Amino acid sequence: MAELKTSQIVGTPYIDGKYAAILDMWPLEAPECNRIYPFYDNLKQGRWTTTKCKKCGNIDYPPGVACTKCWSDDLEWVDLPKTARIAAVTEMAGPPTGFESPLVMAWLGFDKSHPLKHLLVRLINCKLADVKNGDEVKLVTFEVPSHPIDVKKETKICDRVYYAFEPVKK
């Protein structure tokens, strides 16, 4: 069993060493809590994925449990591109709890051949002055605080990851 990780990130769901679910801003990634848990399992392997409908071929992002076009639940997981270009970038001086200020956000543009055309994402490992429109960025994953869940009278600690993008070093 993995050990419970406490984090130095402001806004973690731990108060006095106890898990406070209502303060948890990160998704519950365990199969017992989330039907799109393969998305997080794939992130842990460095893959950025989403769901594709086997019936009509529609690709949704974020991933879901049913196709938003035909409502079929016969879905498969497909990989998304790990790089994109910045179409617009800005920073938030007053970010939500749990994020450092300033929070750099970017509107990304993906390759025209892919169904995912644009996405608003968080940029990390850079300052606003370090990036500009047209710069290439890449997917990065990072650990977020673990969370405990009760499964059959036992407490299981679930490690978690999430994603952001960072500038590609030239």
Second form
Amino acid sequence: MAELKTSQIVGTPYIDGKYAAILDMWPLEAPECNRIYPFYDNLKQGRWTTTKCKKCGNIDYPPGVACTKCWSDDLEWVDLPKTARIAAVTEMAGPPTGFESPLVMAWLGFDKSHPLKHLLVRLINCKLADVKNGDEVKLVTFEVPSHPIDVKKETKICDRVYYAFEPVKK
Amino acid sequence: MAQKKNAVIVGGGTSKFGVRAATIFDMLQEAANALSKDIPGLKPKDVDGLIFASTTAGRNSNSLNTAPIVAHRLGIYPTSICVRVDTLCSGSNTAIILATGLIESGISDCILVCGTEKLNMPQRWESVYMNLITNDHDWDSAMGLAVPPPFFTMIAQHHMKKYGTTKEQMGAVSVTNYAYGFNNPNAQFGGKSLNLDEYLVARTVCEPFGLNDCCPVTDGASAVIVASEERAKAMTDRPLVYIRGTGQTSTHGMSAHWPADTLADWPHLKHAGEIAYKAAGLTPKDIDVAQTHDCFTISEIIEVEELGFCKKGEGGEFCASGGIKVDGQTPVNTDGGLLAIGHPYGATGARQAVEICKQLQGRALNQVKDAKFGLTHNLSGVCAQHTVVIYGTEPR
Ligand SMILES: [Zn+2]
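Since the one above is the form predicted alone, can you give the form predicted together with its partner chain too?
Full assembly next; the chain just shown is listed first.
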């Protein structure tokens, strides 16, 4: 279990050490907080997954509880191929607090066989100068800070992961 | 069913836009004061409805369910509608569409449409960090997308590659809009001139954007009155400005569902324009003056294409050759636009409506000769939603 990070918040001393979801930059991934938690559980195993409609065959992204094509809730989890090519790339010198500066962001294009056509992503483990349009990139996962959640009289710590993309080594 | 009424925009006003030592309620009162000077006969008690636009009020100004508080601060006792609209950059333009429907149906007779944001926070980091919740938080924002420059630089890259648009052409948009905003007393960059050489050497924000390609971070408020034709006649002797047609499209929350193969093409804006033109009984050629959403220079270039003022792909040339100037084919952003005035999201649509109202009444600072038909446009989200409103000196 990852250590829970606490913080001192200047000007609001009475919330010292307490977690405020309204300031959280990451999703609430725990089963107590959403119904697509298998996405995050699979991500922890290195799998990139989403929901497919058993009624009409539509594959949604992000995953959901009902199909966006027919609103059926008869869905199954499927794996997504984890590589793509860069269709545009840029860097931001003043990213939001919590992200590295400069932040490298890319617009990805996928193979015709991939359910997704495009995806806006953060590129990590590279500098802007290391990458160009057409380069192949792959999904990479990493731990992000845990948060507490009140479960009856106990405090449960919710561990979390998220994903970005990185260059495929040539 | 009762016959459909005509909705008109009677007048409006804005606060000073900029980095303001003021709350949203201070700025809304400033806008109301400006409105009272624009329509001297108007009293708070004349207003029967309030549609208030703000997206960040709930976070930056610690105020949810804000509409009743705004009504109180402005001395309004709504009897037909009192509601807040949250569509980010198109907030008060969305509110104008709603007001039009309520006036045309007879549910309301005189609606105050206003919008505001307080975007500059006591510490600068919060202004950027807060923007994480204006996008699809768990998907786009978790990738680091907060403020929009990274996404729009990719749009610019695609437009430059596909259509040959140049940095100099983007600069022409900025230079033109700063010139329009120069004499605007409420503009964040009022009194600031810009030439192409200064534009080209400005600090890089996000390649290929320099400082003057991007609208600033702005606080401000604006307010307009939308009323029935009969009510407006009793309120003002000025020529009436009719709301003739509207359109609003929304294609995606998460940017991955962008509706075209490249970011250079905005079919969802083209569609919103077509819906509004059809409703107005007009074509792009009929538009004498337009206020389009120049959040970035590339935005205005693509907007003049998709709204039909020039051919697709020729927006850069159209802007650089003077098509957007006051004596050009279709003058655009004649009050300075977002680039020079600034962009407090929810306040922008109503601010644009004030300018079109003045243009069509022949009393704008940078007046377009004999302007009869005007258009306003906002984009919002990750260029996901497009809102178009068309005005005319005659009803449809
Ligand atoms: Zn389905």
